[in-house]
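As structure tokens, one chain now follows by itself in the form predicted on its own.
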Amino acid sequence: MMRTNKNDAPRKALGLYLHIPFCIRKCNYCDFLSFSGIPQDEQKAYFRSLLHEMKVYHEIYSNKYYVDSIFIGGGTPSLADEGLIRELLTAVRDDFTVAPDVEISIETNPKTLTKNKLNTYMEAGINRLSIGAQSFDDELLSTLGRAHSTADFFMNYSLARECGFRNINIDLMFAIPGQTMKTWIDTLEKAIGLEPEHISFYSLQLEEGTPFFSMSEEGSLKMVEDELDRDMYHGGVKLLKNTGYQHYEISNAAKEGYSCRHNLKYWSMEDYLGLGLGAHSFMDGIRFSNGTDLKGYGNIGHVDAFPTRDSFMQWEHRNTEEESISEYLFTGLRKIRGIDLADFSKRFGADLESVYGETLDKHLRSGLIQIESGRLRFTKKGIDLSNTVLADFV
């Protein structure tokens, strides 16, 4: 635990999320808050506003927290000029106390990385690289609407290793229309063969407002059957476990010591501060989020008067205890180890059984959850029906 310079009072650990909403083009499945074709001058204006927002929260939180994880997400942050990323991280260190062993991640996509960018990231202190591969089948990449090829990925991955990155995550997707179990396992085996420290693997979900959603409604897109989706998931988990990866969250596996510190904050209901367009935060039991108007956000940096918190924030809500309990279960059960029942009692002053007695008994009897060594977690069968179980708790 770190201490303030002012009065030697203990500070709490904080995860800092920085949203960069620019991308080459929107993929067919993507509903993230991101924009393609944004010119350089507008990107610079966005970063200027991001620096102003950071100053606002410096005044509020810098004496209460120290930053031990930073996640630069998007969009495709690696599309932005590397000088802007460096300036952003310099500002973080100016405005907050940053832990010596801070984990700093940046999301990237193949075809956007260069040697100069990677070297600049290293110099700026970025020590964890996440690369969005999704698949190593070019036909499937085309189906997804990705801007890169398999060759682009391998070239960028090799370059990242050459530049000294020793903590790399590869993002993969399964249940892609047209994907078979063979092509999925082939992609996963190729990823494992590269020996990345971390692998994320997500089932494709139809999201309203995306091209895939419209195509599905029209009948021109055939989604993978649920049974094959689940076979792909469990087959992938088995392969990862057999090759030395620890399956620590429903959709994430890592070599020992390389679990994503920042994402674990989300799944453990720890404090995190989100800066940038549409970014969400959870601080001291209060959830709040920013607006989603790109032009409006970018204009904040041009205003003569220094902005206030209200210049950015769109929504704020203080959790009731009931909401906090529900969220604790909803997020904590994503971890393969589940939740610590003693920690639940310490946080909420009550045993889980006294809060969810009937619901708990129901799902224990059905074999969807289990209690073992003082922890509540999903069974293998329960992971497949997790939404059903969580709906009962929420």
Second form
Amino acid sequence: MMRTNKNDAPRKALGLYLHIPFCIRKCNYCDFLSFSGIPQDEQKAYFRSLLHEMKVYHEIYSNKYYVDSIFIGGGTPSLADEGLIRELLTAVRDDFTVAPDVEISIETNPKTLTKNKLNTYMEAGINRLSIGAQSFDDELLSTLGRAHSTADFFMNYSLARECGFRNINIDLMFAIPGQTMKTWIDTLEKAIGLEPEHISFYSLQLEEGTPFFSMSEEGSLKMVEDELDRDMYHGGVKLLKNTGYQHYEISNAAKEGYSCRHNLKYWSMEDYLGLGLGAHSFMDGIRFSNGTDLKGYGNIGHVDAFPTRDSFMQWEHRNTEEESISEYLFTGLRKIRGIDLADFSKRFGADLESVYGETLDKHLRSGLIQIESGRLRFTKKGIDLSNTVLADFV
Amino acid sequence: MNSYQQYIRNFCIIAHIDHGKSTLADRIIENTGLVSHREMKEQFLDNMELERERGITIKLQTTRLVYKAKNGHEYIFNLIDTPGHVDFTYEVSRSLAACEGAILIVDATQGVEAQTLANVYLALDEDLEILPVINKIDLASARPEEAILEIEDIIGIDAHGAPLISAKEGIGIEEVLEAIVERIPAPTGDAGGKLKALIFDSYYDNYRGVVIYTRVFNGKIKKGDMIRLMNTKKKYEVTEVGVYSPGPMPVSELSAGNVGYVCASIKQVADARVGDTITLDSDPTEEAMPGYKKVQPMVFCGIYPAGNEKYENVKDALEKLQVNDAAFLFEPETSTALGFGFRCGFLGLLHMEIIVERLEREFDLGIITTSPSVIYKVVMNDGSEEMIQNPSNLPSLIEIDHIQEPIVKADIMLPKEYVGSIMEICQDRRGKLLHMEYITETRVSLHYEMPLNEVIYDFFDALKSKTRGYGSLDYEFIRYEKSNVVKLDILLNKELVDAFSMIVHESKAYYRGRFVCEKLKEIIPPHQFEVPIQASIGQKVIARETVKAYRKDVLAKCYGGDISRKRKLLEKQKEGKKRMRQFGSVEVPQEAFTAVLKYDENK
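Coords for the form predicted in complex with its partner chain, given the form predicted on its own:
Everything in the complex follows now, all chains and molecules, and the chain you saw is the first one.
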């Protein structure tokens, strides 16, 4: 808790997510809310609406919260003019109380970073850089439809270090069509060799509506077999652990003290406020999200001199107790250390066993989950089959 | 003939499915002026939702109409509707027995079909006057002359001057009405004689109990009469007599030649069986109406509550259906795989499908049906006989001398270009060709003897699919015959699932075993472990497939805090699981039970 003034009520910590939905081009696997080829003036309009939206939430939340993490995600936020990013962060500091040790992350892609841009980020207070490398095999990068090469990444990475970034995440992907165990481990070893503070490693997933999906339907794209996918995953985890990284979340590993504070909020049912196109929030037990029409969002500042919450929000839902319980589990179990049973009881006024007795037993017996020192977590096999277990908890 | 009788016409309509029976009935009702066009539901006589959807009539409806003919007299038309499918031959024959004439509808685009023919023969057996009409003449593909020739060639009745009509467009209806007056004989019978009335249908009404549809042949029946049903030998007091015009309308009496309904506080339709004769208990007629048969189910299957469905709900629904359907039988049974359920008997496969669909739609029940089976006659070593309709109850092979299976005579009509492929199918199903005849230059009739067991699996689907819907089938039981049948078991993860067991001919066992294993492999989702699927006869495994274990069921990505997306995905997965049935440690989707029975054109 943090107090700015003796008479104020204690404030709660808040994670702020800012969505920047612009890309050089859409990757073949991507179904995120992002758009390529958006002209500068439309991007500016978008940022203007974003500032409006922040004002709206300033009215509602700034007295009750202090911001301890900011995550600028996308899309490719580093594609946008750095001046706009700086303005945005200035606005956050104007509108909200920001903790001195705040974590401010930005998602970037190789080829988009320049010395000037990185310096501006640094001045704006950004202290964590996430770079979407995905792979160090140019052929695979082209399969994925990425706009950069391996060389682009290495140049951008050293530039970031030179500019003083001391907390860098490298985003990697495995189970890419055509990838072998060897090329994956090779990529991961190279990444580790750079000694980043954080490494994300996501298994490529087929999403409806993407080029990959239709290619796979037609049979022109062969996805990696589940066997190999899992071998790559566990091989990767082993390598990361052996080289000093802590595997703290299903798809994330970090050096001691460098876990991503912002992402952990998602997995710990902590409050976060998402601003921007299609952004999701979870505040005081209520989930809500914004509309997904880019033009409409950019126009809000124009159309409405005094936009309200309703100008942005499209969907809102207050969790029932039951939903909160299941969410506590299916988010919490993404953390490798799992969930604290005592915390569960304290939160919900009931033992986990009393809520999920039979289901819990079943999966404990099948060896997918385990309880150890007061915590429930997935076993190694359980991670691979986590949805099987979680589907029983919803 | 009593004088009132000359103004009565009792008739029915014979037609193949889709040839326009219900549409013509609608037009007749409309044109007699009793029901205005506005008040009419489309296809007046078919009032069950399912019947409307399938375009077939399952339960009979009867309507009394008044028609003012060109000769200036008013006539009472009793239009008796008949069910339109192979499974209901007996019911059809009893409806026909209530009539003096039948309108035979032939589709001008399709010609005479096997089912039409079967019903025409039934009508001729009852000495009915057949009044052919050619329907759908408004269609571009109509060939009325050919249809007329077919009627004359195949049925051997004069069809020249048959009204050319379009029931849909209302063309030629007047002509049909006049022909009914002129050509169909008036009923006879002595209104002063001893009561003799035929039950040709009955249904259960929540307020009045069983309502009997009857045709009075002799004497009269009125409220307060003590009646006797001559075959069941039960006695009841008549509480109401009336006619349908189209709603129930009580009348003081029904006398010889008339058609109407009788209520007598009867509890279930099985007590007022179709074909039975009503007479007065105090002054009975000597002879009952001929042709009474107690209908026997020919096809059986298990019906079990699925998922979270309650046993009691299924039981209630089955009871409700049975009250209205004397041909449908059920009794409790237990399956190790499916738990508590019911063994149900049906007239045929269509009857079974209809009941199953009604349970699902009208009663909104989740049910699982097991493989349909026929009744096998098992002759034991000591000479005793057992009738077995549940494969699981087959005695051990050591005790059995031999098994007999029911054989039917199947009549198939089809365009000649499909003869080759249909003969292949029949042969494949152990059919013996009796003879084949050309009905016209383009249409052929095939007559086979075939085990019923082969007919009920997927024969009808195969016939329809191979002939693009132009083939039609009629069959009747002829005898039991010694046969080399075996019990085929299915094992999932080494455990026998009794609900999948079936009795098949030895020559088919390998093929069916492999087919079922392959189907189940497609349908059973991967488990955390490998699931072997085996088909076996006794201890001998004859086919095997394996569902590989899955290694991955994990969502890697986080969508900027979009937890609702993750929730939706998990909920969908959970929904999928709900539709699964647990057998030992194996989860089987409910579709599996029907899928293993489906005709697969590529096989």
